[in-house]
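Only one chain comes next, encoded as structure tokens, the form predicted on its own.
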Amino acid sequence: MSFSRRSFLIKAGAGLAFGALSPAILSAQDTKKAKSIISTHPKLQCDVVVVGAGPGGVPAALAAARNGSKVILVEEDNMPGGAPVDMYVTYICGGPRVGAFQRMVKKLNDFHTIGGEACDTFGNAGQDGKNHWWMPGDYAQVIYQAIAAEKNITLLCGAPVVDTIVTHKGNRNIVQGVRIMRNGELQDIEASVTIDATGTGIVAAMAGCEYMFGSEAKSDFNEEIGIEVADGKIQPCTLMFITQRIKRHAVLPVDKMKGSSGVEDQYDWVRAADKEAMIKRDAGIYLHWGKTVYCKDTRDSLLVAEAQRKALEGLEENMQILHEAGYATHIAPKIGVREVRRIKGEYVLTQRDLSNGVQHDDKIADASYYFDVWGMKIDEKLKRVPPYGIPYRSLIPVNTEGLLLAGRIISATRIAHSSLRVQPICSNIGEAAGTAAALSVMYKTGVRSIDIKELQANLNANGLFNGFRKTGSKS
């Protein structure tokens, strides 16, 4: 299902109208507060503003700064990290693990393993065929350190974006930065290039970009996998949690828990059938996919909050079982959201592209992960995906200049999105977006006009194409 700026503004306007107060009931104090909202902090200026300090945004900021751009990295939460920090999605799926992501997981392995000692089989590629996860706070520490090492990055946390700065030329919107809310007041950040790495696509939507939401019909993009009639449904959300032993000799009651599948670091999923082996390994701490619930519209923060409440309510029985067994539970501050907007770009990446392992001429990132559409049944043979390439065109919104996309919001169908939405791939896309933004600033040209060969050479020099040596070329 596709949405335009007009439909976005109608929905936003309806929400504002619903929440508006009649002037007749505003007190003097209320009037003073209302006036404070329109006053502004001094304008900030930079070369590149990256919105969202998560798996796509941090690599984007690092890459732009590395290539000489002055970068402001904006995050609505109080600390950077995104999904692994506030949703506890600390288990890695997909690959390749290259560039900034490779450096991050290598540092996590060297200094922050669950067992306290570096895994000697981990290797420089950031993977060894085992399951690995780390504590959310350790992700945050490594990410903070990476950002602090780049003098060209200014990090602004606790700064939600409330609007975009847009001018118009012909049929194109020209994005010139964003507006943040700061202590009840507004502050503009002007930039030559803006990167939407929010994971929700809200910046692109505010800028008037067309976007896709929910399931298409497979005939819409000539795909072989999918549903016959578009229904607009999205993937469910999952509330993650960590269990930790607090009583000596306590054993995870995996045979009594309902759902809430868990994973043990450096081993595998914990199952009732493997209980004896689990007892011998004596790990004492596990990461769990907790309660999974459906949210009708993940664009609506109130509905997401309600989904989180339902998920927490659904975990009560397991929480009691775990408590009685001698385990404490650490529940993620935010529910894990798999799918929001996908912004329509110059090229829509499809299931056929992935299934055929297409390596586009304008490839800016390698990717490898199966089709993982929660809530949709797909034949196991059709789920498999060979290594494929992410085209630069999928990072450029149609009819828009000055804006690039990073992470899971790039232009792709829902089926394709289910593969590319995982953190290593989002990181690779983000690093490419940041590099492209810096080249645009360097040559004072639009993001469409940069030399794609120079972009690819830059990425290659920084190890972004080290994951799969044989790339080929298909169109």
Ligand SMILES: Cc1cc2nc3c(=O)[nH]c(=O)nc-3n(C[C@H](O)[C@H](O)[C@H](O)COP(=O)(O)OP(=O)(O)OC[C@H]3O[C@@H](n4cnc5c(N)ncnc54)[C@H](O)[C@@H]3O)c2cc1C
Contents of the next structure:
Amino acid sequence: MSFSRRSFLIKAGAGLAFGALSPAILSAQDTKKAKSIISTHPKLQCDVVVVGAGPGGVPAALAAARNGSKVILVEEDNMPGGAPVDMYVTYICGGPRVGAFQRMVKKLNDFHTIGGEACDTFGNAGQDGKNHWWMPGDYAQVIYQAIAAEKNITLLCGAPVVDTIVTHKGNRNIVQGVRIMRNGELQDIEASVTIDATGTGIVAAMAGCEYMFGSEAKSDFNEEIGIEVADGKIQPCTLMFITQRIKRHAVLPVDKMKGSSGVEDQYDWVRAADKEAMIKRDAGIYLHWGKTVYCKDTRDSLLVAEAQRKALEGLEENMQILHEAGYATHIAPKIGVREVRRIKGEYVLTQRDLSNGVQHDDKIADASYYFDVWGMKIDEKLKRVPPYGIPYRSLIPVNTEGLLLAGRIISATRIAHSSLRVQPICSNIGEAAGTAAALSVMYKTGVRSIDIKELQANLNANGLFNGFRKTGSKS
Ligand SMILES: Cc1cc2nc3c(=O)[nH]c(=O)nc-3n(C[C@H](O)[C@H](O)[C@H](O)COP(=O)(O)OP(=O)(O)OC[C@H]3O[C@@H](n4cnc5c(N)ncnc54)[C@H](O)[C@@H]3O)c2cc1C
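Alright, leaving the form predicted on its own aside, put up the form predicted in complex with this ligand.
What follows is the entire complex, opening with the chain shown before.
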């Protein structure tokens, strides 16, 4: 089956996440929505509401607050952190590691280094091979501390956003906030600016924004990498896990384990051939890219849950091998989902932009990481990406007011997304989105009409563009 360009640009609302459900279930959900339309908890008001406390959302909230906005940061999990906390994606790729992200990593490095000396360099541009990882709960702790230090932020965890508050003017959707679910009832949060940092783009989708999902054809955006005919496929999901030596002198049985690459603290990749080195190194705690499975539609939480069940089943043999070898295993509470919606914005960032290292006039973030599309073979030469810039226009959904995008859901092709989805880049985008939101509130301009030069100057003053300067300093 071939997909036309039109068919992967999906107008939210039409068949959003319900594609796999029967008509009977669909009508039951509609009825429930109609019944619960009246908010029963007192309405909350703020300048900026950020949905999602992951690598994109936390820096967005911190930056908006630092620039004088009253911020509500909403997270459906009980803890902030996003993928590093609930999916155990605790290893950092790409860069530059600047601003709020750099401060977070410094704290992790100073206080939470596992089983050894703190590493005094953790990479600047993200391409120097120096990496490191920390325990998921330690991320959450450092993030809690950063949020608590910012008096302008109210953090609401355990608060899934289930609807948006939207009015319409002509062909424009005007987003005025979100609705969270508490104890079976709704609560409205009204805001001048809403930031979607959900990693799934569900807020933008609920607000009626157009979005992209799955593989495009190369010709759709004049790209050099990709497939000839769009097939709508997405990257596979991976259930991450951590192992920990519990029997003295136990050696990680990497030669027996199937398909689970790992990395020890002190950033050494673990391979069967490393056995001697493994015994000498002694943190004894490893992060693993566990079982990788395909999920047909990551927009549908039921299908994601089913993918997680399959992944868990697929890990059984390795878990047994590990336990027999003297290792405890900690499996992530949520399967890692690499790809969901990309919201269509005023500019769609493409592979050529990245390959050519384009620095757009409205650049709001530096970025660098290679094209990393799981499940797609890419020529090694074409994979490489020089430092490039993220344009502000990619954070503004088309035909929409009052909404900004942060993190990996920004407007980009699937190939471009495979580079910018890594955590430092999501964080840099988030910090820019939060700053832009605060400027829009301060000058009452709306997010489309802020002074881009002022935004860039603000980000520059906060070190966001320091990553690729040749200062010789370690970040
Ligand atoms: C298996 C896997 C391996 C990866 N490996 C690496 C790696 O090695 N290094 C690297 O740097 N990056 C890696 N990544 C990529 C990176 O982790 C993600 O792309 C990044 O975390 C995206 O950040 P985000 O803030 O956009 O989204 P997320 O991290 O997904 O955060 C979004 C937050 O929004 C919350 N949320 C969602 N919906 C709602 C709602 N309706 N209401 C309230 N809250 C909501 C979620 O609970 C979550 O906390 C990997 C990703 C995966 C899945």
